Every structure is written in C-alpha cells, then in structure tokens.
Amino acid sequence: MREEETGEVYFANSLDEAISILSDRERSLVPIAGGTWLMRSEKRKEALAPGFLALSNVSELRGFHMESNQISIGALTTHHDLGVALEGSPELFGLADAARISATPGVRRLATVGGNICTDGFHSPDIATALLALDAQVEVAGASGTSSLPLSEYLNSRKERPLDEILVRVMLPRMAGATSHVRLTMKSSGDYPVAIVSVGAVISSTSVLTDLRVAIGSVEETPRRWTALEDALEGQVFRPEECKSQARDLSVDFNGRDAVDAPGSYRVSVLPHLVQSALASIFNQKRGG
C-alpha cells in the first residue's frame, strides 16, 4: 500500500472516547476492528478512508456470556473465538459451524462478529447470515445514548446509520431445537461462498418441522429470511425431496446479484439444494447421527 494512500489511525481506550471521536464529523473516521475487509480496499480499487478508528482498546466490546435465557456476544469477539466458545452446544451447531469454516484460519483469528455485520459493502457474510436464523438483536451506542433493535432492521438501515454509532454486541434468545449453516463456494474453503443456508427449526418425535427459521446469505447483497418457505414448510412433516421441491418453487423470491465468482441465476439456483442439505443436517441432529 503506498503510503500517501493510507489514513490516519486513531484509537479508543473506552466507548465513550470512541463515540466522542466518531461524533467530530470533520475527521470522518471509519471504525476499525479486525480489518479484515478494509486491508483488501486497494485490491477491490476503492478508496481509502481520510482515517481510522482502532477498536481494538475498547474493552466494552468484548465478551461472551452465555445464561440460561439469552447469549451475549461482544462485537470484537472473533470468528475463532466465538467457535471455540460455542463448542459443545448442539442448539448453536450453526453458528459455530459458520465460525469455524468462513474465510481462513488466518482471518478468523482476526475477523470479528462485529465486523461481518457491520461491513455494507460484504455480501457474503456467515456469521450475520447464521445469527439472522436466531433471530437475533444488536445493541448499539452513539452519542443519543445506547439502544437494541433487531439484527435484520439494522442490516437493512446500515447505509442510514448514525456516523457516531458503534456495534456493541449481538444478543440470542436461548431457543429449543437445531440449528445447521451450509454454504457453497465455487474452488476451495477459502472462497467467499455464493450462497449460504442457515436454518433452525424443531422436529418433532413424528418429523414435523415447527419454529422454522431460514436465513440466505450471499445471493443477494444483504443477508435476509426467507419467510415464504418458513411459512409454506412450518407445521410440515419433514420430507427432503417436498421441501426441495418448496424451495424451489418459492425461490422467485430472490433477485440473485451477479458477481465476478457466480451470475446471480446461478446463486438461486442453487438454494433449494441447499436448503435440503441444511434441513438433512438438522434431522439427523436429532437422530444423533
């Protein structure tokens, strides 16, 4: 990187500071945590920022607690990190799976929870796309003070945000039953996937499937549910080639995004496979197998 193309670095030793750095508008700092997606700007040929806010210091971002009825996650939390600290839970087999196989080990081991989340530009996000299927909420903090809103509505508004705002932590109710995350990528594992299935759902001792929640990442730009094939499976016995089938016929749904690695055809096309695959994994979950 030439060195009259790179920002100013300030660091935050606390939130406040950080959210009193950010709210001064005239250095237009970006918040850094992992820097995992901005190392690459030069290589996607976009523009550095004027600087940049370290994150690293602020240790109100840290930490995973886990309790009876809820799970917080510190935005800076790692992608490492976070699939050691969920071993040994089968009800979050998703999101740890979604931890432990994005990216590389070299990124994991810097890239954060708040990172994949936060990061509008990224498209292909596992860890925001398997949170989605918990139905997660984040909680943020600005200089209006500190609130929580669903982790879908944030995705969505992340291009409206306030400048001053930071991710603080996601929070996940504690919820019955399994959760899978598939993806498919073109080459290898360290290829960005151009699609990703997360699903949580209960089945039940006669295989009907209740509480069904499907998230989709990377076909279009923003990770989202895919309510019309929760709605059409819920309360459904679970057949692997009907909910294929389902798939398949709701996936007019999606308007795939086209990219160097795939057309966006292509990434639709490919969901109801995944789906089965995902909803298979949860099934024999269940079975023990």
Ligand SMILES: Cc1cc2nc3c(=O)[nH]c(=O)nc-3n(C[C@H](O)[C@H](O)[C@H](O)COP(=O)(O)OP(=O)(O)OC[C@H]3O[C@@H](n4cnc5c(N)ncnc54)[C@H](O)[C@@H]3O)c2cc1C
Given for the second form:
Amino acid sequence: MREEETGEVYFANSLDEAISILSDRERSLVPIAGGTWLMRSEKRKEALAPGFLALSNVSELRGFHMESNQISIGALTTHHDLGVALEGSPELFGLADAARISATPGVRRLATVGGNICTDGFHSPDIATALLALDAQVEVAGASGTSSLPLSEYLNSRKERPLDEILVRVMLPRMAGATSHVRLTMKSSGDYPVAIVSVGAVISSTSVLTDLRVAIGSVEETPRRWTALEDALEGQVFRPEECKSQARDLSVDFNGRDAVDAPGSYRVSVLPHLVQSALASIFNQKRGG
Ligand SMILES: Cc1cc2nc3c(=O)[nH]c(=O)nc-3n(C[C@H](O)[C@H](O)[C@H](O)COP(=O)(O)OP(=O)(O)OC[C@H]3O[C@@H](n4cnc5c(N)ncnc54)[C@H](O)[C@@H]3O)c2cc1C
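Please supply the coordinates for the form predicted in complex with the ligand, as a counterpart to the form predicted on its own shown previously.
Following is the full complex, with the preceding chain placed first.
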C-alpha cells in the first residue's frame, strides 16, 4: 500500500491488499472507483467518508472477455469502454446503449460498471438495469472469500453488504435474441432518467415473443425485473398496442418513488409507453430496421 500525499486517499495494488485494508475497520476507508458518484456527496447532503481506498490499480478488477457461453466484465470497466467493447454485438445492443447514453461523455470515461452496481441508494443506474435484463451474476470478494450471486440479489442487499467486500466482475450468459434500453429524461444530457426500461427477448419469424426479460429502473428504490409482465407476454404474438395495454393493466405492481424530478405516479404512468418502445426496438432490430 502506498499513502498518497493528500493523506485521504490510499491506493491498493492488488485485490488481497484492498480487502485487507477494507477489513481494518479502525481506518473506515470506503472504496472508490471512478469517483463520479462519490464526488457529488455534498450535493446530496451526504457526509464524505473519512478516507478512500482507490481501486484503480487493482488489476483483478479490469478486463472484458467474451467467450462462447459467457461474457465477463471487470468492475473497473468504464461506461465508455463498455460501449466500445460491445460494438459489433447486436444481441447486446441494450447494454451497449445503456453504456453509451448514460451521463455525459466526460463522466462516461470515469464512471465504472462496479460503481453503477454498488452505489447504495442510487435508484437510476442505467447499466445495472440493462444487466438485470441479461440475467447477470456478480462475483464479489471479501475477507470471507469469493462468491457469485445473481445481480438482483446483490442489488436488494446493497445496504447489508459486508464493508470489506469488493465487486470483482459481472458475468453474463450468452443469450439468443435481441435487447434494447429506453429511458425517459425530463431535460437532456446529464439528467438522471425518470424511468428506465431494458428488455431482452427472442422474436420468432411469426412475431411470437419468448424468453422475455423486462427490467425497470428509477421507478422504485431499486431496479428490478417486471416478472408479471414477462409472464403475461411470454408466448404472445408481438402487437405493440396490446403489449402497452397489458403493461398498463399490470403497472399497479409498482409503487413509484416520489422525488424532486418527478412524482412516483408519473414514473409508473410512463412505463407502458416505454415498454412498447423497447419491444418495438427489438422487433425493428430483428427486421434489420
Ligand atoms: C453528471 C452526472 C450524470 C450521471 N448520469 C448518470 C446516468 O445517466 N445514468 C447512470 O446510470 N448513472 C449516472 N451517473 C451516476 C454515476 O456516475 C454512475 O452510476 C457511475 O457508474 C458510478 O461509478 P463510479 O465508478 O464513478 O463510482 P464511485 O463514485 O467511485 O463509487 C460509487 C459507490 O460504489 C462503490 N464502489 C465502486 N466500485 C466498487 C467495487 N468494485 N466494489 C465495491 N464497491 C464499489 C463506492 O464505494 C461507492 O459507494 C451520473 C453521474 C454524474 C456526475
């Protein structure tokens, strides 16, 4: 470990070292990756941690590997680099879009996949929502060892995760079909989305939807899959207005989050339209449109 001159930020040079430093609770250091969430702590009226453990030198958290049955994305992969790495993978268009349109160009070059997933209290993570629609698993490492768990489980337990735990990488099974990611913002670039819909599905030559996955972000406290809608549309012929109508009927499933940018009821009310757009997008990809 090397102490920087500021005295406030420490750099770990390996995963083991990072875990060992975080396990020392007297130091109370908090991991920092791109810093784009943490740098706005003051704006959110949150106290800054007494010190930070920079992960940027931890090589185990880097890398992007596409294999025949799985894709592995290192936690330090930036939004920008993820967008570039996914060029030429049409079945991952949704995730690539989430990486390419979230935040601003400058933020995207710093912000990491790990930070997007690990930020407790962040309701609108584009990348985590897109990864939910891809059945992602996460690998975490801490003093008690390394383990993998579904991303959905990780997101629901962010408040209780061990303080010495580091997210190492995200694993995605290779899936057939197409994906898309749509979001509604109130203004323009740099705005957090009011609602996010990320979908994946196989559409047959007769327009039947199968293996449908619908993930919703920003509407409730934590992004999640909309399983009731997935079940309702599975095996149905894709008809945009009917999909929208079913989404409208099932949107009672959501308890929208009130915040300064939009009331909860508004977030829920835009979901049927966003679902229709997201499904239309994958239908158009299939037609080469
Ligand atoms: C102007 C602006 C616009 C933005 N717009 C968007 C947007 O449109 N969509 C969007 O999704 N996000 C947006 N963000 C939010 C944020 O930048 C992203 O969520 C980003 O992915 C956070 O990554 P980071 O590496 O900067 O996280 P950091 O700030 O470094 O860390 C965030 C949290 O994650 C923890 N952490 C980071 N990495 C790890 C790890 N490997 N293991 C364990 N804990 C870890 C840190 O301890 C901290 O609690 C925006 C931010 C800004 C400043």
